[in-house]
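First comes one chain, alone, set out as structure tokens in the form predicted on its own.
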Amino acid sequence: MAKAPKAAVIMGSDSDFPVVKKCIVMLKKFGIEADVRVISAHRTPEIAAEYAKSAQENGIDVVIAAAGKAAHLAGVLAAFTTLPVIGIPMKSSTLDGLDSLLSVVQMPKGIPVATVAVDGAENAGILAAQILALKYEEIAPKLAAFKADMTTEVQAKDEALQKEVATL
């Protein structure tokens, strides 16, 4: 039986959830298996270490980390893994997402973090759909699929508005 893709997504606090979840269901939605964890790239620096060292040979394909304000996270994650590491900054009450941002996204040469928008865990998922959709062929019709549901859902909004528009 073929492996089926899987993903992991790690956040830095379970208080990060509430966003990381969109990150979830989009994987699910493209039959991507979530590996789900709280690990502290600060306060479980050895975990993490671990955790990506052995993040292939458990099965991961692509790693997504979310963490705020300093958001060492994904880069400490990439530091120990050749696999493709997405970062999603968190929103952080003290300087609205940019800190965390700024810390995804400055790596240093030879550890590349892709990075999304503070808080786009959607976009995280589809990015890693994106990504293991080169090695697990069943995932890109369900990618163009939601691509043409987009399509299909803008044209409706744009007509409706033109509806409106009219009327005025």
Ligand code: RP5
The other form holds:
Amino acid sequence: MAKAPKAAVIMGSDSDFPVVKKCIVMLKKFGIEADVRVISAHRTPEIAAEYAKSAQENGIDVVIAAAGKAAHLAGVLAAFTTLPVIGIPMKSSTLDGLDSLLSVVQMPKGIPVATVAVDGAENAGILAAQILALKYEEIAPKLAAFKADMTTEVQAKDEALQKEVATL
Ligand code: RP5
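One more: the block was the form predicted on its own; return the form predicted together with this ligand.
Now the full complex is given, and it begins with the chain already shown.
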């Protein structure tokens, strides 16, 4: 049987889950399996390293990592794998996520992390699907349909707005 597309979705804490859930929903929409885990770069560093080292042999195609505050999870996972790593900076702190954003995006040369917006869980799922579409051809038509739906939705909003403006 052909291998199914599979993403790792790692979060630094279960408190990240309400946001990260949206990424998992998006992956499912594109037919991508998710291995969902709570692993912390600081609280469980050895488990983080081990997970990243064995991710590829465990069938993972892409790693998504969500963390907040001093958010080193995505960078630490990226240090131990050559799989693409997508980072979601979480708005979990008193600094509104700016600390998380800088921690995820400002990676040193040699260890890139593709960073989405603060709490940008949906985009992490879509970006993962776009990466995996290069390997799994069944994903591309689903991405095309997703974009077409978005177009229809925005056009409907535009039409509705124009009607409302005409009544002013
Ligand atoms: C980070 O610290 C987690 O990713 C989370 O965003 C934040 C707070 O974690 P908890 O204190 O709620 O476990 O490691």
